[in-house]
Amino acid sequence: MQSEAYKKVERDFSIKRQHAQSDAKRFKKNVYDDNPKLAEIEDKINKISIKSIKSRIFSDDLSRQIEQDKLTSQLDRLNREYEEQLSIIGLSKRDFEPKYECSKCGDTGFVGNKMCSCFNQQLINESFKQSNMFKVKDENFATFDFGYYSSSNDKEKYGIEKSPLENIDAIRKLAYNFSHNLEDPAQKNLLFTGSTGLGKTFLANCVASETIKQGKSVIYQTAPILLDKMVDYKFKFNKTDSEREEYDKIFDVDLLIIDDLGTESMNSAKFSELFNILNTRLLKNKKILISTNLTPQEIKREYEERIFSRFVGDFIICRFVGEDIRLLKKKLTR
């Protein structure tokens, strides 16, 4: 039985595809209104094409071949004339094709009988209500702005030898390489640490965007919501198929991003589920990116040793330093 999330995504894709086709028809009509010669040529092409089909069906062999040669010649000439007219106004036939968001499936959601990665990702977004995933179009590696990071070296202020600019450049490169090596067993996971407003969430979105571009799936969720979901599922008596599917995806999705670790109210059940997520995904070589405002020392104090040991052994700890970007933006808009 299809889940409500599946049905909604299916409807959304159908609407999206219809809109793309309607936009294409509208664009073509506007071009033809401004360039009636194109409409005339297309009308001739269509009439000759129909005539060609009738000739193949109703004519005898000799008459059919003579007629087909004649019609083919006419079609070739008209197609050349059509393309020349388009070229004059700076267009080609491809400009009349619908502009689907996904070139692989044409917004059908399927490639052959296989679910397209875009449909799968949208299904994940709907199932997990991933509000952050709407930002990946704007927050990606191409739009990452180094201008908010100081080039000054100040160990006393920032606590590291590098300048904030050198530091974020190194982290950005690390994050980009990470997003392209998710299946490599040697690739460690990422732990972003640092105060608020230093770009951790933005860079996590960059990784999510790059991962989706490669046709891989991402679950992006805050620690409080994710752990609540996990515990609720474990203690629920009657579990639906869609709930089981959501639970399994947490362990099987190509990349799991957990934001705001440390803002959840922990108890023994949540400790157990967090360890279960980390341990199971590590065993399956399924990558994890975690962001937190806590320092490594605070993580060690707040979480069990077995959880902290996973961070130390299986994650690259990336420390973000600098000025609060949100405050800098406010100053610039004054």
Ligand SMILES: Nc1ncnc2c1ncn2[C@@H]1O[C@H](COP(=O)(O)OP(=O)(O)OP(=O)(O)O)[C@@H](O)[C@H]1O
The other form holds:
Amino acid sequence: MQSEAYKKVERDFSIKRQHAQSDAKRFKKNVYDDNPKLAEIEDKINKISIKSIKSRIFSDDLSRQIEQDKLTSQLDRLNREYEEQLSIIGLSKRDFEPKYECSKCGDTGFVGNKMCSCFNQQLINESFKQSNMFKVKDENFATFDFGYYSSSNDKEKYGIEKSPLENIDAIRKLAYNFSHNLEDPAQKNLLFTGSTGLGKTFLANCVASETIKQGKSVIYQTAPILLDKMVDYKFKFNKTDSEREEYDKIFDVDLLIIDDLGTESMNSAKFSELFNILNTRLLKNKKILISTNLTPQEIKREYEERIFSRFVGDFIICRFVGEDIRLLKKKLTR
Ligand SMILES: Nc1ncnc2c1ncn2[C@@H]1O[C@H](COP(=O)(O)OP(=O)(O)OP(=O)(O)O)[C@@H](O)[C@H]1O
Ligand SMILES: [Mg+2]
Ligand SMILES: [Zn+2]
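Switch from the form predicted alone to the form predicted in complex with this ligand and print that structure.
Entire complex below, previous chain first.
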């Protein structure tokens, strides 16, 4: 049986497809309204095409050949004329085709009988209620703004030798390479640490976007929601197939992003789920990106040693420094 999420995504895709098609139709109609000549030529092309089909069916051999040649050359001429008219207004035939979001599957969700990665990702978004996935359209490497990071070195203020700008430049490069090396066993996982508003979630979204762009799957979830969900699942008596699938995805998805670690209220059940995620994914060489306000020292204090030792060995610790960008933005708009 198909899950609710699956049916919903199927419906959304069908709507998306219809939108692209009706947008294309509307665009063509507007162009034709402004350029009636195009409509005229198309009309002629259609009539001659019909004639050509008829002549193929009804005429005898010799007269058919002569008629066909005549019609073909007429069609060639009209098609050329049509394209010329279009190019005068800076368009080509391709501009009338529907603009599908996914060029691989034309928003059908399938390539042949294989599920397209865009459909798979949408399924994940749906079952994990990944509202931030709307954000990755705005928060990605192309929209990343260095302007919020100061270029002045101030060890006393920032606690590091480098300027916040040099620092973020290095982290951004690490993050970009990370998203392109997910399958590499030598590639370590990433831990973003730093105080509030320094762009940790933004950069995590950049990584998500870059990963999806490569046709890979991403789960983004905040630690409190993810761990609650997992504990609920563990204690649930009757598990449905789609709940089981969802749970398994946490361990199988190409990239798992856990945001806001340290904001959840911890208990032993959640500890063991967190340990389970880290352990299983590390063993399977499935990458994790964790973002937190805690410093490594605080992680050591708040989490068990076995969790901490994972962080030290298998993660690159990226320390964000600078000014709170939320505050900077407010100052700018004032
Ligand atoms: N590189 C950037 N370019 C443009 N905008 C950014 C950038 N980094 C962060 N922002 C914006 O600054 C704000 C704060 O960033 P973000 O939410 O990523 O901070 P954070 O480090 O995750 O904070 P918290 O610890 O509170 O979760 C957001 O509105 C975000 O869109
Ligand atoms: Mg954040
Ligand atoms: Zn697709």
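Residue numbers count along the first chain shown, from 1. Note that the coordinates shown come from a computational prediction; the quantities given were computed from them, not determined experimentally. C-alpha atoms forming the largest set that superposes within 1.5 Å between two forms make up the rigid core.
Relative to the superposed rigid core, the position of the CA of Asn276 differs between the two forms by less than 2 Å.
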